[in-house]
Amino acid sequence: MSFENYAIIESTLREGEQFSTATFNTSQKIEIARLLDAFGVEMLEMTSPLASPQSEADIRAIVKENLNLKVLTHIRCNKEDARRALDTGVDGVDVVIGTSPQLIEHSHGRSIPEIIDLALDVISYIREQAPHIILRFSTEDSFRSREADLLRVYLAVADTGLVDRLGVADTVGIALPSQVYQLVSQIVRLTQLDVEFHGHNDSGCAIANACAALEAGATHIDTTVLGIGERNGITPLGGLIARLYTINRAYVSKYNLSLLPEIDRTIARFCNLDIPFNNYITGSSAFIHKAGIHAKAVLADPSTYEAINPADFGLSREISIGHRLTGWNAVRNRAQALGLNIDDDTLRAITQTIKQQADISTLSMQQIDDLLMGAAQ
């Protein structure tokens, strides 16, 4: 299990660029990189320098920032991509090639033996040119690949002793957590190498699959801010943090959690998005309590209905009052916040008034305050 010892590879500037409304300029990429560095992610993955002249220039600009995180670039499995990547001065190169029957037929057209020969040639070249660079080799579409083919490729690459980690990719988001656990644990056992998991969210399993990978011994998880990426994106940074936090707060203590709201807002602004109301941690309703029995318990001890403490993220909870489900404990708490001394019987009567009026239309906080202050006079 790698919950105590894992690294985040933040791919907003690679996978995230593939999102439908993401077109980051250089200054925006620098701002994103600085925020993620301040948050504490260990690695930042950027688009291949061969994608466009500006992509290459942006990699060089980020490298010049001299951030604490390691800057990686993601390339196809060929020497020209590798040469161009190494020339940018990145800390690491992430090599990928498809191994599923679909990608073999419709993408590169190579057989498994040809994939192995190419992979060995490219990683040998990279290691010869840059002995100390971080080097990852990943299959693409791992979960539609034949297991025997995957293991042949991984073992051949691992046997060279040239790569630092192997990558597993649920490229079309079809894997179950049990499948991720089985494959990752097998690769860890057979190769003894670090394993990275890249999971798409097409069927809503990206966070669960990332955690299954960690349980199986994976050491690196790819994320993007708000989960942006190709189609439905990949494991969201905030979602992974939320999941690990609820297992053990210590698993995310190395990160500057209070920066997460700013990071989410920044990407939402750059991509012209609204943060979903139910987004992990930073959604508008994430810490709103409404039902009377919930409000009563939360006012006594927030942990009764909160697995995540909003204060750890620089946020606060809200007790919703002006509706038909409200309880008198929530109304009393509001009166106390206003410094009003109102007896319990009166507070219960005000609560009934709120419920009756709310059956017609939800009350604003100002309307509730007016009722409370009127009763206190």
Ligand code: HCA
Given for the second form:
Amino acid sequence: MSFENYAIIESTLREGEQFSTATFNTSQKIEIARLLDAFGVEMLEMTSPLASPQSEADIRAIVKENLNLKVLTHIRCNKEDARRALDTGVDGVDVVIGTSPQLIEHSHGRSIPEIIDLALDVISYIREQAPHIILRFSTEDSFRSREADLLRVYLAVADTGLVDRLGVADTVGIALPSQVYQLVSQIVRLTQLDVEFHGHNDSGCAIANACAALEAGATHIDTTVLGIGERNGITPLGGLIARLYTINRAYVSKYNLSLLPEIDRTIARFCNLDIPFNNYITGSSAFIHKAGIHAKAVLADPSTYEAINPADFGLSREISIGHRLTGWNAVRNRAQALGLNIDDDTLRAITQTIKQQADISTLSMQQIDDLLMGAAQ
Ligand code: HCA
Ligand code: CU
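Alternate state requested, the form predicted together with the ligand (shown: the form predicted alone):
Everything in the complex follows now, all chains and molecules, and the chain you saw is the first one.
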């Protein structure tokens, strides 16, 4: 298990740029990179310099920022891409090539032995040119690849002793946590190298799969802010943080958690999105308690119904009062917050009034406050 010792590879500026409404300009990229650096992510992955002239210039601009995080770029497995990547001055290069029958047939047309030859050639070239660069080799569509093919490729690459990290990618978002656990454990055991997991969310397992990868010994997890990426994206940064926090808060204490709301808001704004109401930590309903029984317990001790303390993220909880499920503890708490001295019988009566009125339509906080202030006079 590597919960105590893992790194986030934040790919909002690579995978995230592949999201339908994402096209970040240079100043937006710099703002995102600075925020993620202040949050404390260890690595930032950027679009290949071959994508467009601006993409190349933007890598150079981020490298110049001299941030604490390592700047990586993501390239196809060929020497020309590698040469262009090295030329930008990045700290690391992420090389990827498809190994599934689908990608072999429809993407690059190379057989497994040809993939191995090419991979070794490209990796040796990068290492020769840049002995100290962080070098990762990844197979695309790992979970639809034949296991024997995958292991052959990984072992050949690992045997060179030239790469720092191997990557496993659930490119079409179909892996189960048990499959991720099994494959990652096997790679860790056979190669002893650092392992990165990149998981798409097409069938809703991206966070669970990232967690399974860490349980199996993966050392690096790819995320994007809000989970943006191709189709419906990959493991969201905030979702991974929520997942790890609820296992043990210490697993995320290295990050500046109170920056998460600003990070999510910034990407939502740049992509013309709303933060989903049910988003991990920063969704509008993430810390709203409604039913009377919940409100009572949360008012006594928030941990009764909160696995995550909103204050750790600079947020606060809300007790919803003006609805038919309300309870008198929530009403009393509101009266106290307003500094009103109302006896319990009256508070219970007000609670019944709220329930009756809310059967017709929910009450605003102002309407509740009016009822309470009326009773206090
Ligand atoms: C891509 C595919 C990729 C690569 C992941 C990786 C995927 O868009 O190039 O390099 O590990 O999901 O397979 O994002
Ligand atoms: Cu991807």
